[in-house]
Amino acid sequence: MPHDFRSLIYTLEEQGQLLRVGREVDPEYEVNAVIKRVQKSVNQPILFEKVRGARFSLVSNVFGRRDSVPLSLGLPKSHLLAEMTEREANPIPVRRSDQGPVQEVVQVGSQVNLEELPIIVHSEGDAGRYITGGVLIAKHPDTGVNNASWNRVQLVSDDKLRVRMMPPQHLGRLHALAEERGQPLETAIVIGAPPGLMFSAASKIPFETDELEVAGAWQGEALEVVRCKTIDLDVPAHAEIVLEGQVLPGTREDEGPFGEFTDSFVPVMKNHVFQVKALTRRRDPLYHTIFAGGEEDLRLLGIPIEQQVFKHVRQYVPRIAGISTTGFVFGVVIAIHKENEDQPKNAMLAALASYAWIKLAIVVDDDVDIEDAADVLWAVQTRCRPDSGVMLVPGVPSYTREDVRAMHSGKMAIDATLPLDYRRVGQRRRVPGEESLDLRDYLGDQISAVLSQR
């Protein structure tokens, strides 16, 4: 199984899933324009071999499809959330090595040249070039517990970046602890991280839990790490690129605007300053970028949210068929094997309470494809009884970003399950042979032609 980023890319290419762009592309808008079009059509991983002004290749949409997640972790598709939950409870300590591919090239101080990296401008209106595929690692100053998180990073110069981070996010809490002591927070930005660490960084793991150890648990073996060259941190030995540095105390600078995952702009705000001390990398690194709010971003955000919902709902509904953040990560769809009329309500309440961002929970029967928004809407429109199947919870905040907090007030849940008394009359029809049929046997290259035009 592909335990490092590069191995996952090779595996996807062997399976015929990786797209390659051989022509030179502009890092300002063009890269993201292609990524967006790909996500709206074939939705496959894409590698840009030549980015203008940069030395190295760029890859994106690695997790655009849900199937890439269990593949990358070596977990079963049908029980992904249950298996992740079981493994999370048994973290695996890291395995330290003296050397690793991520330190084949070491640049310190004035040797650092971030222009070599294909750092792109994502959207019209952005303040500049942003790193969006970096996992930030820091550790608790007293306990030594490692934290990993996703944070947008604005490029300022070769030795300075700006980072969005603040409490209650764990990285923000760690910086606040260091800042109280007048100390910088040593931090590493890992680009092309192992898949287990990517999902650990996006997870809702408790503050006291070491996220490098959970990454090992999720990938089924210890995460191999090496010590940074200029700071006291461990980083994945088989990552592609690491930026070593420190987040300064008592220093804030204007950062933004940036078009974030809600498909709107975060305004200019005072954010933290990251002082770059070193860059280490493979000789030929793959630079990972993520289109904020695109298929890959929502998958990386959504899977840990789904797991969090799963942990709560299973306490009240023992037979969960599946959970999905179909559509967007502020809502969740839960498919259950319904046994009594109380279970949908219990699932709705548990889901809304499981994670702050959840403002909409929809419960459906196990015959609904929860990855298909149209099928979910079909269930809402044909099975929900609005006079008794809709639950409103007023005044409860969900997404609490300062400038839009008031807009995200209140929560709602919908019971779109078929009443048990109507099971026979409401049974869905099926056409034998449909699922196993391959349209290429009938339409050949016409299917590929249609997909390429989407």
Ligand SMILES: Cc1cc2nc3c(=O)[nH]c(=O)nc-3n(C[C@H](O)[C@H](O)[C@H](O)COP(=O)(O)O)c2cc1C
The other form holds:
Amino acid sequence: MPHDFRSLIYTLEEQGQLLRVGREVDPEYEVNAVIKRVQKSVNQPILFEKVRGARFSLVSNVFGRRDSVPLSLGLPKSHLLAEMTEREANPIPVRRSDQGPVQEVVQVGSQVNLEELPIIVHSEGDAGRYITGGVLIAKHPDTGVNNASWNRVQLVSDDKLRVRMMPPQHLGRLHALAEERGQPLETAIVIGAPPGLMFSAASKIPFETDELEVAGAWQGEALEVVRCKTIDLDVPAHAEIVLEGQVLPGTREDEGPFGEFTDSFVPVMKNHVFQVKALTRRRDPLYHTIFAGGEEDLRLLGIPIEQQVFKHVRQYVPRIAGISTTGFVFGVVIAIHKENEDQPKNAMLAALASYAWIKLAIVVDDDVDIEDAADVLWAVQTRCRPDSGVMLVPGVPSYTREDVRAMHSGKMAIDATLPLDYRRVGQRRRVPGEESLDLRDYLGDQISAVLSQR
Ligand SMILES: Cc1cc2nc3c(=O)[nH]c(=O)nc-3n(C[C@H](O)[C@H](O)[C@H](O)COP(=O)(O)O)c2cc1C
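I would like to compare: after the form predicted alone, may I see the structure of the form predicted in complex with the named molecule?
After this comes the whole thing, all chains and molecules, with the earlier chain placed first.
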């Protein structure tokens, strides 16, 4: 499969997954209201053909389902985390081209018209319209190493945007380096980036490693890039839209409030200012928007966390059956083939230390469905011995956002594996045939409407 955003959309459409909205929708709340309802029911990717006032189509929930991650990277579903870890160790240098579809249309300076893009208002109480599907690329001024990260971007005008960089984000570090020299940081905002780049942008990859090269490693071939028209940066040749510009030195403005992934608001803060220099795009770009805290956002945030947990836990547990950020991304569930009673405890410690955000780690046996929060709770309630199976680590912060840091103090882990001594008595029962039968063969139309919601 070609490794670009629209190829993934077309593939999802061929598979019958893509939903299309033909009627006109309001960019203020209505788009997000539909996305939210879709995520809570069928959870399929969705394309809005006509957003009021805009020229181009909008897509969302492309990564709502976990399956679309291995599909987009061409990796095996069963070994996704192991394969990503192996490939990350061997970054692939970018391949430069003189031209690419992302520069089919070039608008410089006053030609830039952001009204053409369906930039939406996400939630009641937000400060205004926000771009949430943008990967920001910048490079180290001395080493030239590229960094990629996701940042929400507030629309101010055709030539000005505001950006939130939560410390210790690498983009903020790069900006601080430029600012010390009194210089702006040249930055590109890439919308509809190749999936490999979307995941390297969401991952905590070491500052010294080039995230365009990791994107290549994850997609299994070099990322094809073109040189920006007005700044000295490389961007993916097959992206949908690129905003070229610079983050100003010595300038901060009020940004927010914005309803973010925790389902609450980040208050107004003094954040960075992005000056737009140019917009390049395909002739008919697909504009990607992400509902903060929805299924797609949690997937993009969750896969890199799971991969980080995998790297740490596998040092202690050779047979990991699966890892999932089921529920929310401040917690992780790890399924193991337990061989001794030390393994869950070591997995709990390793998981808590593997990623700052993790506040809760639950270890279960391999017969638990870790994608199903109810099954995980079943394991906690039937298999955990609270007097010895719960670990509290006081005083360690998890989510470190400035204004709520104290609220997220301390970490907790739960051993919900069946004690080895009780293996026989606690063995899970099976009803042969249950997994393979199709209820429609028995109940026909009575049940198909309900099943299609799953
Ligand atoms: C859709 C989405 C939006 C995000 N928005 C922000 C943001 O506005 N500010 C921020 O600091 N991090 C944001 N993040 C998290 C960062 O992208 C993530 O922490 C990333 O690893 C940072 O890259 P770095 O390791 O190069 O610093 C967002 C992540 C996703 C998936």
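Numbering follows the first chain given and starts at 1. We call the rigid core whatever largest set of C-alpha positions still superposes within 1.5 Å between the two forms. Because the structure is a prediction, the values reported are computed rather than measured.
Undergrad: So that I can tell if residue 441 moves, could you say whether its C-alpha shifts by at least 2 Å between these two forms after the core superposition?
TA: The answer is yes, as the C-alpha of residue 441 shifts between these two forms by 2 Å or more after core alignment.
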